[in-house]
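Just the one chain here, the form predicted on its own, laid out as structure tokens.
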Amino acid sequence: MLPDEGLMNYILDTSQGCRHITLIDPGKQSAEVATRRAIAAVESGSRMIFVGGSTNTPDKIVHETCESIQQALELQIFAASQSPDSDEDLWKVPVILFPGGAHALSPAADGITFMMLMNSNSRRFLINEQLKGAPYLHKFGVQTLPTGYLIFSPGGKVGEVGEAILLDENDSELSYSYALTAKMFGFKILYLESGSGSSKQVSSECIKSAKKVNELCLIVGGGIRNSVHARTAAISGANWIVTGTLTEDAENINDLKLKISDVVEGAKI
């Protein structure tokens, strides 16, 4: 559900402090399960839902998941509007595509992280997938969010598939140079990622170096599993933190709520 003040303004707003994104991978769960998890995540403090992740999920499945989540959010907004004790704005969170490629798109999303994998060795992730997806996004009016994307060690599957020249925890100067380059390209967002299910998160030094480029909104993901990890990223300069594996590994909805609430609280600085 697109916030009233506009999607990009919502994302770039720093008045709310460091906020949380729940990443839903439609290739690893049904649309029904994904929707239950998304609703639980929002209820627990997530302020954005990313849909994507897997590299081989067809657009039909991505679309079904986006559509299902959007419908559930609309129902929650309607229900809240009927109760004087409920807050409609709680449920006005955007559903954003975080695609593995041009095959995983949906007109039901509010927007898309239109990314350049800046440290990839492959033309495919620098420009080719974007070329394939651009006409589709234009046709259906999906708002693009220009995003620089950097993969840090250990990188995981995304680093492998993306043929990334991984940055390590000591590459703070290189992190700064990439951030400057992203700004000069006109990107508003820089996503620092250590890989899904990573054993470690992006280092504080690299986040701090990228943060020196004040005009960029920093999204940080990978290896964030608890309030301590979240606080480390937030203090270092993250505007948003992303968790995905945390949601998938939850034993049940109550466990998911507890874990996300813990991360959300940790990010408050």
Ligand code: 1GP
Given for the second form:
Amino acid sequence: MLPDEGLMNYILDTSQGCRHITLIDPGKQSAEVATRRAIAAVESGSRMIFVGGSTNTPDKIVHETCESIQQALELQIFAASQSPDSDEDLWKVPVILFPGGAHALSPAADGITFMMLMNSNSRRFLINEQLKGAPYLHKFGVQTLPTGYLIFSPGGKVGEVGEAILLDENDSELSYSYALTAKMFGFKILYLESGSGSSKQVSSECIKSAKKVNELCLIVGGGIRNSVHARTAAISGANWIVTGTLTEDAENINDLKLKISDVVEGAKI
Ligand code: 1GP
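Write the structure block of the form predicted in complex with SN-glycerol-1-phosphate (1GP) for the protein whose form predicted on its own appears above.
Now the full complex is given, and it begins with the chain already shown.
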């Protein structure tokens, strides 16, 4: 559900400190399970849902997942509007595509991280997938969020598939140069990624150096598992932190809620 004040304003708003994004990979669970998890995540303080991840999930699955999450959020908004003790705004959380390529799209999403994998060695991830996806996004009116995407070591599967020339944890000068370049390209968002399931999060130094570039919204993800990790990213300058594996590894919905509440609290600085 698109927040009233407009999607980009919602994302760029810094007044609420560092917020949390739950990444749902539609290739790894049914739309029903994804929806239960997304609702539990929002209840625990997550303020945005990303749908994407795997590189070979068909449009149909991505669309079913987006639609199902949107419908469940609408129902929660309606239920909250009927109760004087509930806050409707809690459920007004955008559902955003975080695609592995031009195949994983859906008109049911509120927007898409329209990304350039800036440190890719492959033309495919610099511009070709974007060329393929642009007419579809235009046709269905999916709002594009201009995003620079930068992959750090160890990089995981996305680093391999994306043919990234991985940045090292000590490459803070390079991190700064990429951030500056992202801003000069007109990107509003820079996503600093160490890879889903990674044993290491993006280093504090690299986040801090990217943060020196004003006006860029920093999303930081990969390897964030607990409140200490979340806090490290937040105090270094992350505007948003993303977790995916945390949700997938949760034993059940209660465990998921505890884990997400923990990282949401950790990010509050
Ligand atoms: C992947 O940064 C995200 O794009 C999430 O990473 O699965 O390690 O939380 P994790």
